[in-house]
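Here's a solo chain for you in structure tokens, the form predicted on its own.
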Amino acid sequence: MDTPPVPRPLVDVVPLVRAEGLSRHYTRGSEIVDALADITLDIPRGAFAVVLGPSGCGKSTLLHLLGGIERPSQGAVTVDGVSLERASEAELTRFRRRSVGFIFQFYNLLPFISADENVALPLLAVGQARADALRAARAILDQMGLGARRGHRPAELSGGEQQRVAIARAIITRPPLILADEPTGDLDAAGAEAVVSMLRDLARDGQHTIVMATHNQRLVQASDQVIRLSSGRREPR
């Protein structure tokens, strides 16, 4: 970042995210692999938190656990008052639809529909009428400077434009938690800086908490909180 922001003091009596002794094990043949081991953390509401570490250190696994995509092998994780390790599959589905927005490195946009249709998908999933969902999608794309591109399919957009569409899709339901897994990894420097700036602004609007996985040390300067992982374990501050 050319002009790194000063980290904000974040005070939250009840953090949006709380994990205690969080572990995730996988079985590989007769071997047990520790993807994450004994992770304890609190993330306040409104934070822009960076999960930092090399490939294979457990960053994506941590985001999957916080987003209710995977269940922990041990420990507890609570997000926005929902105890994910105890939730039923139906409860996890509702939680993911209403409380979490996901942003991925390779965008995960459906290639055969337009940008506004991609953005509208989360609203359709919670039962909103198609016309209303598309109206909301077009409004948010206009705000992101993509009004002229909203009818284009993903292959007709640049990488930076596709990632902005993915961000719009992630925030359209106004979820309290946004999980971004290496969202700048496929972008050039200018596109990456624009995406980080957009995510940082989303945290500062008070409606979203951002947890972003990255291996890029430079992003530490842009964050309010840094969670460093190494071989599945949290490093000391």
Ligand SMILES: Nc1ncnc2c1ncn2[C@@H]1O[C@H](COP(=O)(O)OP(=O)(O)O)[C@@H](O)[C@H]1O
Second form
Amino acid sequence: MDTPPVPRPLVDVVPLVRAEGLSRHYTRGSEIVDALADITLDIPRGAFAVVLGPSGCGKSTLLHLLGGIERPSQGAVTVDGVSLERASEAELTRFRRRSVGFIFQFYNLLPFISADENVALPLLAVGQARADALRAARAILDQMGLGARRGHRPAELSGGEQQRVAIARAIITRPPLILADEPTGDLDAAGAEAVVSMLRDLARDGQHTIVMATHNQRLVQASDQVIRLSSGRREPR
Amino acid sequence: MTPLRLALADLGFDRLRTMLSIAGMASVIVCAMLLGAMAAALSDFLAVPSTGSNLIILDGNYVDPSDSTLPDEVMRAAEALGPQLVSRVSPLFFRQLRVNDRLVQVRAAPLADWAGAQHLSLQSGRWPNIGNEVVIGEGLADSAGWNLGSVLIIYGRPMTVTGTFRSPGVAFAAVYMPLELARDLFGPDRLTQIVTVQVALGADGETVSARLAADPEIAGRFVVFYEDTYTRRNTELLRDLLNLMYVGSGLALLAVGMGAYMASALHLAERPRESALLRLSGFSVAQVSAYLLLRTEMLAAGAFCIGVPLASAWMSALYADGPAYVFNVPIRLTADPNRVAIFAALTALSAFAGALVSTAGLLRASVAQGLRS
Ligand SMILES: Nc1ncnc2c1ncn2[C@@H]1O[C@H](COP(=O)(O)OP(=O)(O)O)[C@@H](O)[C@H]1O
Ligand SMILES: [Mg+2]
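We have the form predicted on its own; now please give the form predicted together with the named molecule.
So here's everything in the complex, that chain up top.
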């Protein structure tokens, strides 16, 4: 007996990230570098996707395009309902505030403010009261076991601690998309494992979609989806 | 995190760098303040009241009129134009003399003409009586430290200062004595080097000047000037100096803007990532610009707060043993509040412009570009 298909909820149907024919080239002198060519992909909500490939294959460029901090040369990219290739600077600012959090290999914390202020930055950027923002930041740092370190400047923290501060900063606004660019690259095995499991947990609770770039084949195990890149192009499986 | 708080945290983080930036700008602000004060003092001095349509006649063959002598025919030719055109013709004698070890211009004219044709106004004391009495210009009183009752040895004879005067033109550094006394002192001959012609009320200076220049006693040998023109020619050097000072203090202010530009460009070149990170964390371009501009303005404000008191202290130190003199002109340097306010505004403005220029390019770049650098 045929049963009519059960309509799946809309959130599952519309992927959080959709890219079509996405390209980015740079001019270096007279030479044109195709950092990324003709990338098409969907990443559903709640997924833990890994962008895998050797150094220079275009992983960072892809993440920058998905995060709205770089504009594509060609193609379309829609994230959380925003068509980034068409968005104005003001729309991109709004998108960054609401939809995306970044984590990097080298943490990228502001050196001249304390850990809790770094974590609170995204809330302060949208005008939240300082006391409230710092309270929220400290709550997350407590959860991550960094409560005692909240007043320290980045230079006073270990690499693993700085990366946890950076993760706290990326998630404080609860953005649907978290982009992690080689987040374990500068960490020892234990630190790397801690970061990956933290990201996996974030994806698992369904609130966040993770896109992690790495050249480390072993990290693929943790993922729901692998996007392999080679010389700026997507490799078929 | 407000832009202001960010800027404060940033400046407080690298204190040595912050202090060096402030010190660099402060030294330029001190220069601008000193040059501005000198320019203001000079321009006060050069804003001399006009002697109206007074004409002077002198010997065109001499560079220094005190070397020349005008014959009585010149005065008579001027008087011959009649009271319709000329209200007063006054002879003026002058010599550069060493008086109490200073080089001083000693002038003599009939006492009756001092207030009129010679435009002297008494500032203190009284005019001389017949006797060995003189008055001195207030510039000279100031620079030489002479005052009422001082005894000057002029041409070997002691003379008492009975008053000080103010005058337009270049007489500020002169000693005036009655013509009778000069005749007694130097002998009766060769006592006229300049003839001052006061044009009658209602008469046209140009006409009188033209008539004098065409007079057979005068034409060819003697020249006729407006006294103002002559004064201006004599103060031309000071005027050039003044213009230089204006240019100098303008350039110094421009250098404040350049300093701000350098401080903020250097900051951006060294840490381009920071502004990218702020944008990544959701700060708009406007918010990041505000932070960078505030940062620069705070450097400029710091420089101003150090530079202005330093300049004022310097000026009062210069002033501790009397005013400075430029060509016997007393130059009083002061940190006039109005000028300080104008400087504050210009400093803020030039720092703003400097910061704006250095940040504009950076913020046009994409966030990713900032992160990669
Ligand atoms: N701003 C840029 N200008 C010129 N070339 C660039 C720029 N950004 C990236 N590239 C080039 O694009 C290619 C992909 O870079 P990237 O995305 O950083 O690779 P990955 O992150 O995989 O190492 C590299 O060859 C890199 O040199
Ligand atoms: Mg990379």
